[in-house]
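Have a look below at one chain only, the form predicted alone, in structure tokens format.
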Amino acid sequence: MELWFTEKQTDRFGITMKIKRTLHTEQTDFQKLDMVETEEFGNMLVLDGMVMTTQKDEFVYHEMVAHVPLFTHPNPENVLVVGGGDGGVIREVLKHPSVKKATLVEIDGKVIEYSKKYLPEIAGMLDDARVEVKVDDGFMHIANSENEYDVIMVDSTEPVGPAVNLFTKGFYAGISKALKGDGVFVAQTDNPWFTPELITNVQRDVKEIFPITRLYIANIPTYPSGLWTFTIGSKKHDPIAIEDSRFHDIETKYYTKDLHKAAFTLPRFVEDLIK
């Protein structure tokens, strides 16, 4: 007998895939966990039934979530992660030399616990000396920090059960608070096929609170469509307009030092979403 895992990401469209096995499942005190082995893109981290993250694809999103605010900030010694309890995004920061501190906040520890277990690599710097893992409600983090932050990104869920709060206008000036006067964030903003009303939004609030806001895409085949969306707001520092001086050599498999440049460059459809 054949198993296959579909992800119904409307109620007229989903991405399936054929299963190997059932390595976790789990209801949390947040959300359905579940960690299966697929035949095709290897372990995947599934949460109240939305890929979250896979051993094939995973590199392109943490990638881009952590790099291109990093390298737009000039010295981020101080970085955040909200949620992310996959540990991919910090196994991305700190491959930067200059950041001294990654704090990790994600509000399900079974995330972290179950990622280290059978996402090794990708969980695997999680207990890095530089790396402080609370597992704590990253609103309420946010709320209770104020000039602290170099680089802030938000690696949530889409906007359903504990990350809802995550896509409010609050929260984004919440960040701002909790950023330095030179601070830079970054939030995945889902995609522009099922969900362009989202960007909108985020685009609309983020533009308020911040000087710079930019959006920029990348490709990642387990997510809705494909096409990835990520919206980044800086008070000093725009993203398109950084030097080549400022990038130095990291290894990577997707992003690179022109490819930070072009993924602002937006497909007509998606701009106009954000005009």
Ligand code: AG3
The other form holds:
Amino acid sequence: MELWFTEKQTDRFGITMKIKRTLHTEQTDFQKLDMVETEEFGNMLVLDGMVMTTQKDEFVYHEMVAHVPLFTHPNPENVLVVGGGDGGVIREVLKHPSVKKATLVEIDGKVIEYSKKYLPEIAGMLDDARVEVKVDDGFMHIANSENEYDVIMVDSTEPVGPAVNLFTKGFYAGISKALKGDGVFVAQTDNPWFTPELITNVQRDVKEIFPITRLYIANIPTYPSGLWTFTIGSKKHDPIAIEDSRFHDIETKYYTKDLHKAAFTLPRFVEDLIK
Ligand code: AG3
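To test you: the structure above is the form predicted alone. What is the structure of the form predicted together with the ligand?
Time for the whole complex; same chain goes first.
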């Protein structure tokens, strides 16, 4: 018998993958968690029916969430990841020698537990000495932080279920307060094909709070439409005006110095969303 998984990315469109076997399935306190082995993309974490990460294409998302803001900031020492319980962003953060401390605040401890078990090359750095893992509500953590972080990365699910607060203007205001005077933040902001209003709204909200607001893109085959966006808010440093000398060599598979710049060049229909 053949087993296929479909994520209905909209009511009328989906992505389908052939499944070898189910590794784990459970209703956690926050969401439905499925870990499956796919034929094409290796092990895959699915939350509430939505693809979160796969062994084959995870590097694109994790490198782009981490390295764009971390190279934008001249000396990131204290960084925070909100969400991201699979550990992929943390793994990339730790490639930056300036980082002294990386805090991960993930609301669902089960995501951490099963990522460690079934996605070891993604979650493997969560036990590093520079990392503090807190199983807690990211929104509350931000609300209680002030002038603390150089860079904050929001690696959330979609704005349904547990992450709904993480797409509000109040949250971005909290992030601004939690950042130091020259801090930078990034959030994953979905795709321009099926959720264009979300991109427009987040840009509008972030612009009202951060003097520098920008959008960049990456190709992620297993996410809706394959074209993903990230919104940056920055107090001082402009991600598209980085001195060449700022870039240092790190091991990556997607991110490069040239790609950093190229990622901010948007197709016209995407540019139009943020005018
Ligand atoms: N977080 C964003 C995934 C969004 C995908 N959406 C979907 N499949 N509908 C990914 C977490 C990776 N660390």
